[in-house]
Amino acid sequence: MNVRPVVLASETDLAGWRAQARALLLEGLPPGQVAWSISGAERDLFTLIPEQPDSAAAAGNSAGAGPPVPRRFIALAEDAILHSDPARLAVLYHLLWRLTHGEPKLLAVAADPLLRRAEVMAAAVRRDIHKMHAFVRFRTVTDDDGEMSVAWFEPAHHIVEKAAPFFVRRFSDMRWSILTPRRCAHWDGEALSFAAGHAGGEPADDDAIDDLWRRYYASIFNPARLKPKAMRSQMPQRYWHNLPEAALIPSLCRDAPARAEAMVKAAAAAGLAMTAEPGPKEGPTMLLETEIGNIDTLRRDAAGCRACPLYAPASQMVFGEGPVPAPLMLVGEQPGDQEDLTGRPFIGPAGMLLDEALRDAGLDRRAVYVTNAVKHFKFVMRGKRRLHQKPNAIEIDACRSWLQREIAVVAPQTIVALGATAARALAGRDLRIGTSRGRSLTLDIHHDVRVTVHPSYLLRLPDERARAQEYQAFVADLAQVAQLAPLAAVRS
């Protein structure tokens, strides 16, 4: 039997590989007398590699002609085929050739262990994605055009191209490099550029960033909830010599019993109803901290937010805004297309709406603190547009804890949810906003939260007639809150 070498440009190199695979296809050529390797990895010095079109010619030679493939085969190809396991190449093919030669529906198998096999792969190399994004590190040098930031990273699969953008969106106005013994990236501020991997480690030196660094780590670090083998799954040990804040990881778990120890003490001398742990079916408890802090420190340190996948593709966390302390707080969904750009919750439409319907109730926005139970913006691209996705529990789960912290730096009286997420968020369930809206509601969050309809909602309604009735109600629910005594300050 002859096996046909299929050598592709380089690990990365998807595009040559669907082109060498439509090929093979309509050539018929199963997966069993395919060979994959890539261009300069080793080969048998006596293994002759023939001829084949390179992937452009491949792919305009057969353009049209190949079998259709689903969509989520060639999204799986995409991550997949970043893994470091050589066999990967090999892998998506002999998917790819059972998909089209009698196995359609192969995708829906969930036990079928080839395909396992691959998504195994690619979650890997979405975790690696999301440990590069979390663990780089920059520090400081000066080169021949001044200074400029540098970091060390060590994936564990070929991932940088796909992981760089994330940098450029996150620091666009400073120039950079991330050096991997796989490759390297580079920003002038203008353009992204790849570079073969680099040899050498990180830089020996400290700076004033990794100083920042710990000092960020050492404040965020909760005693009280220390998992240590739940810390090591979302921080590796194998990243830690990379990390500055790793050398404090050591004292702060040895202290952590005597410091949690004294937060409850605390916590119990201030008269606060503190756990540990949320139930599934309970409310949102106050955290565990000795030191609240100030509200700017607290929106400073909710930037560097990772809890969920969402700051990925979002240009900026949105924290809320408005007087501090503030009797009164509105809670909303997450941030919009123009409050993600502009670092400011409810400026869009749904924004406008609410200040008119504040004013309507005899509240002047001014005097009221306005947030989002979710901070970073959810959306979906269609074309260039990116519409707004409904953040699922897991995401409002994860966002809890700086919704709690903020209540503890406001101290409102009342809490209006503005919809179904923020009134999960509060809660620490689904509530259904027919039932909840008008009544107060007292949690063990210690406030009177109420519950309304977002006013994205009366945006959505396609009749006038509803939208002018359900904006009366919408005004009346705020003007029941405006009438409660603690609010009277905040009539305008």
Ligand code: URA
Second form
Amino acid sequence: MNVRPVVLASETDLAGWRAQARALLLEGLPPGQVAWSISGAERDLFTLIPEQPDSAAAAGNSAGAGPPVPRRFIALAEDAILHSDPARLAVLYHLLWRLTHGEPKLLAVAADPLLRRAEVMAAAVRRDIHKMHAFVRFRTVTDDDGEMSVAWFEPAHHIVEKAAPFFVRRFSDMRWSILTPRRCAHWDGEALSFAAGHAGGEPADDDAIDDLWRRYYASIFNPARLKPKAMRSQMPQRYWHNLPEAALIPSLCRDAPARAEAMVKAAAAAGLAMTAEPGPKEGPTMLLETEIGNIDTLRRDAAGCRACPLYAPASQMVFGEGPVPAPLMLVGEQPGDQEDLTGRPFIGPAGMLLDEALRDAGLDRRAVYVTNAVKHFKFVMRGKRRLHQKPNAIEIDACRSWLQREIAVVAPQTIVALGATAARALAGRDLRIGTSRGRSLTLDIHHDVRVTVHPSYLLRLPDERARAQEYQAFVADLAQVAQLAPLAAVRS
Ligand code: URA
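Can you switch from the form predicted on its own and show the form predicted in complex with ligand URA instead?
After this comes the whole thing, all chains and molecules, with the earlier chain placed first.
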């Protein structure tokens, strides 16, 4: 049997993958006869690649329209293709093949192992992007143009290109570089560009970041391609003496011929082409399963939380519930009386109304992860009754790290804040529901966050007509979310 080698331009070449897959489908080549790989093209500082490179053109973008593919699959592929598992390209092509060869409803078969594998990959990628946004810490180095910021980060997947625009939005007026072993991102105040990864390591302090920057600069310097003219055009010579890395330039230039010769000899001895780059060390899928198991550890840890006084009178901590990973997460305020007694979120009157609204909006609660901003029930006693009390800002903020860690593990594409308490927990500040409703919030965390009312608000409305109207508006908000997180929609 002949196997067709298909080579993509880069690890993140979605457009190339789509064009190739389309051409292969039109040709009728089954998944078992395709061997996917990534080209080992070398890239360095002086061939910085602009944002969003792809090999679609090379793949034959004009290969014809190809069979129609559900939007849901495209959304899944966009994330899963960034996973570090080399099998992801084949997994996606296999899914596409089945979708277009007699299994058009495949995406509705939640238990299908191949679909599950792709969904787990996509969720891991989203989680990795979230971590990068949350944990990158810039340190300052100084050059002739003033201060610039450098950070080190070790992503598990090929997420640097997708995660970088977030830093452009947040830090548009400073120059920065984020170095990672997979890819390095550079923002010069005007343009975002990417270069090959760097084998550095977490810098312990400001001196270490200087050192890291120098080593990075030395490592991207390819003596076989010494082009002082190009170097000068990228970085005018008058700046060289001020840059930490510039101290290296004279010796790098002097040693270039000898180093180039040594590289050729070493490559020849190893039987390698000069352009061959070592492939990234791939993280096995098993690691993901371990990470996903962390929801149990998190729940156990949260059960012992004493960060605010609410734990004392409550019966128990009420943690989130639902699939992990999940495409959609709903965040409520805090457990009510029944939730406190049973240990499960949203099972009382507000929960029943929520279930009904989810159904009316075409969402399947079983596919949704449901949790609360505050994990203990806050109440006052009135006779024998426990009356709900709104948590204050201190209590919300004390619980916030549990929610953030839950989000990192569950890795939802879309998060919905039900009411003002959830909105505050997600945004880290008070938000007005009226003005935030229906819009996508740009928060520190990288997820599509939407705000709507809390179902208890509907239950409290005294006027029946107003309640019916507000209920319809609530369902409309959730229906909008169903479009954003189609994998949580009721399976048809
Ligand atoms: N209200 C909430 O916000 N959460 C629950 O779990 C129940 C009621």
